[in-house]
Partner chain sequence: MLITMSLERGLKAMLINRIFNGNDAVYGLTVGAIDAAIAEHGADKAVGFPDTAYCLPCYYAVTGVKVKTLGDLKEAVGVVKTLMTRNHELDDALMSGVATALCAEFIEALKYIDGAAPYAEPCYGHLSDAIIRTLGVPLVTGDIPGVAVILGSAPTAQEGVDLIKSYQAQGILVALVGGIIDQCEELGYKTGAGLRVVPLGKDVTSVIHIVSVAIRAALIFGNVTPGDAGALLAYTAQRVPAFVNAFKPIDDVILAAGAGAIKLGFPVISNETENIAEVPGALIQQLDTAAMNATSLEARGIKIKVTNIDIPVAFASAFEGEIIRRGDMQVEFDGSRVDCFELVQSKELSEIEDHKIEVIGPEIDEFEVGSKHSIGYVVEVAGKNMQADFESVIERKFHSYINCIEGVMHTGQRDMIRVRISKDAYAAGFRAKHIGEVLYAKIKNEYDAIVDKCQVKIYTNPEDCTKLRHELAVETFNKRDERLNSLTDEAVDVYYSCILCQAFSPSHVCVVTPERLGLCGAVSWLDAKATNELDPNGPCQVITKERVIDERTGAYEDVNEAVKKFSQGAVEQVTLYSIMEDPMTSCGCFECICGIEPFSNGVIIANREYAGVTPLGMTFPELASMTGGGVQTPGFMGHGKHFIASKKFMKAEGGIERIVWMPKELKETVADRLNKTAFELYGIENFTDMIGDETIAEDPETLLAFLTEKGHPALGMDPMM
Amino acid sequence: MALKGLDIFKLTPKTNCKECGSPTCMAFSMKVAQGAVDISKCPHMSSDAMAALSEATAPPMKTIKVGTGDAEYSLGGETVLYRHEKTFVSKTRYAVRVNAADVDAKMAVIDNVDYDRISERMHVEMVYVDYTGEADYAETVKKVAGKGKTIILGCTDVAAAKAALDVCAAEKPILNGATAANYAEMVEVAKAAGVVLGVCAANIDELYDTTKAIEGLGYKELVLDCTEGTIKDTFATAVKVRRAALAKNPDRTCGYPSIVNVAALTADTTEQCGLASLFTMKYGSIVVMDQMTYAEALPLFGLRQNVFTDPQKPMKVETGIYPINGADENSVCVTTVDFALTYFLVSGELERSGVPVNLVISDAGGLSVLTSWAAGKFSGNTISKFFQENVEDKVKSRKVIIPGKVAVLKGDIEAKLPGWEVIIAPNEAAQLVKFLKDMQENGEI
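Taking the form predicted in complex with its partner chain, give the structure of this chain alone.
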């Protein structure tokens, strides 16, 4: 059970010295309780208090950092099993698997997928270099290094791993290769190179024992490879490990990020895509696949973007004018809020209508139509101001369609936006298609 802010506050010096970076001891304590700040930031905490708090406030699951620069990613650090309880903090990262035989071909197309979706860059973030017993594994790794991808070395051969690290240790790769047989040597290799070590096993008991043994050697920069012989066992291990890590009495040996190699479970890329979805939902920190074309990227990045969101903060789209169905400056305007769900719903129906319209999105705090209206964030003022500042010089049409649920704004908008005619849309987005088509037929727009 995590400590409440007030319990932490009681142990602070209560001097508001600000040395921790927070203006007051209370603010600092609340941030620690939320896991936003580490307790060690307070220089004046007594050592007894510090010891008591570090244990209690240490997250049940470690946050492991891999990669460098733009390709540095945080894995793990989760505190809940379900997203509605609290935000999932570390997105699932997708890796493409390469080996000596296909590395050139795969690396040639790896950046084909690279696009923005709701202000997030979507691209292959990691490359999993599979050791296939080749003599020059390091050569294969070299072809992946320096490409802005975080490297995962899938290699249980100590010597090969060492050689590979020689060419890429600086990029902070993951060495996914500790087994029950080699873990002692692998720990040395990982320690020496300063990289995260992946633990591999045939089953969950072996995984657990090996991890425990590695912890015994004092190394805790780990990720757990949950991949086993079958889909069922892999899923079971991924779930069981995460569940034990976040249980009421956390098992800290399970408290590490996971790797799931779906490419090892099936050769069929459609099945891999389905499994990648499953493990995005259920506890894969890194999911390894054979390819990431647009066919994989579109569903998986979309899914990930949705699942790893703050359950209390709705997703927002950027404000602006979105021309739909080839709309131009003479096309009618339709306006709604910047709540992503509303935007997708409305823009989808607008597209289906086939009628050219300019969809104008103003800042409504990311709330739904009625909520933002009630909060005063979608009002005659905000809409007219946005139109005056951002729309009037770009669009010649002087007709704007507003959501039926805020029909009450009509008079206000017309008063504040001289020259504009306000048209009331139906209450539900689903009715937009017929509404727009009718208006078009009647020559009203």
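Form predicted in complex with its partner chain done, so how does the form predicted alone look?
This part shows the chain on its own.
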């Protein structure tokens, strides 16, 4: 941040009104300096002070919004180079490249991958429509418009870009086609349509100079296409642009989100997936690929979710009762913590067993089993209280299976939950399938 907490405090009203959510104006100022709170949270800041602070405390990388409705996404807005320093703000978005020759085939299968992982929808979010010189480029664009995907127009031809925007401007696409040769015309096209403009170049020097020239024309709704002729040069440009944007004295000409078109770097879809993982971490705001099947989606979306979660906030699932394999009120209960990774590992094994069970998730602070037990968040008291308040009136079964690693809780839970039988599960989730099947065969559940 350009200003320290004390600098911000000098411009606050110093009323300590607490309306911003902080106990004092000094505390508020420190949070603003750290980027934890927006300056607009203060309702009594003067307009002059607000204008000065908004500019000074703005992220070194501009936040750009593209798309509309459910397909609206924020790009950029980053403040750190490394996730462990704070957190990344806007996750990488994946686009599938189509052109006139393959648009019908690809659009027919583009929604084949659409699933939820840890309460987040995983699907193709964008479509990159590549201009290949055809006279009816707008017809190609029509085939992807209205599909709930953010459109990227990969077109450097001014006339073709205008015709395409006549079709899809209302969906707020990205016009990725400003070059050193046509940027003045493309700026006018983007301004008229009110869309984000992508800047393309042969190398980083040309990219910088073209971006600077576009800023000189007064247009700053930009994304920077870092794709060059080789993987090495593309990687170097993506990293250099991000470093320049987030340096101690940032160069705001580099402070825009980026596009990396890995489909232009290699025709091998397996290699594209590997490159997509690379540029998810370093530092593609949008990564363009030729396809998105489960082979690409499972590793990429899993990686993205890990990279773009706040390391200071645990990944949690909602507390409650999750019936699995058609479980009803008479089915046995299985309980574990609300740490997302634990939940998905355990629920996956429970589903694989085929045995009807009610998976009960209580609030354990988003911690793992042993960590939450050590912290007192997954204990006889917390488990019994949750069952009394949320489970006993919904489930008739009085058997509960607890994680094997906290077998020590068995006696305490039974003492606090009269009438309940506590069963100790194996230590590892992978052993649950055999454990449950054996219990079912023996008539124990």
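Positions refer to the first chain, counted from 1. Rigid core: the largest C-alpha set superposing within 1.5 Å between the two forms. Small disclaimer: the values here were computed from a predicted structure and weren't measured.
- After superposition on the rigid core, the Cα of Val433 moves by 2 Å or more between these two forms.
- Once you line up the core between these two forms, the Cα of Val334 ends up 2 Å or more from where it was.
- After superposition on the rigid core, displacement of the C-alpha of Pro403 between these two forms amounts to 2 Å or more.
- In this core superposition, Lys18 moves its Cα by 8.5 Å between these two forms.
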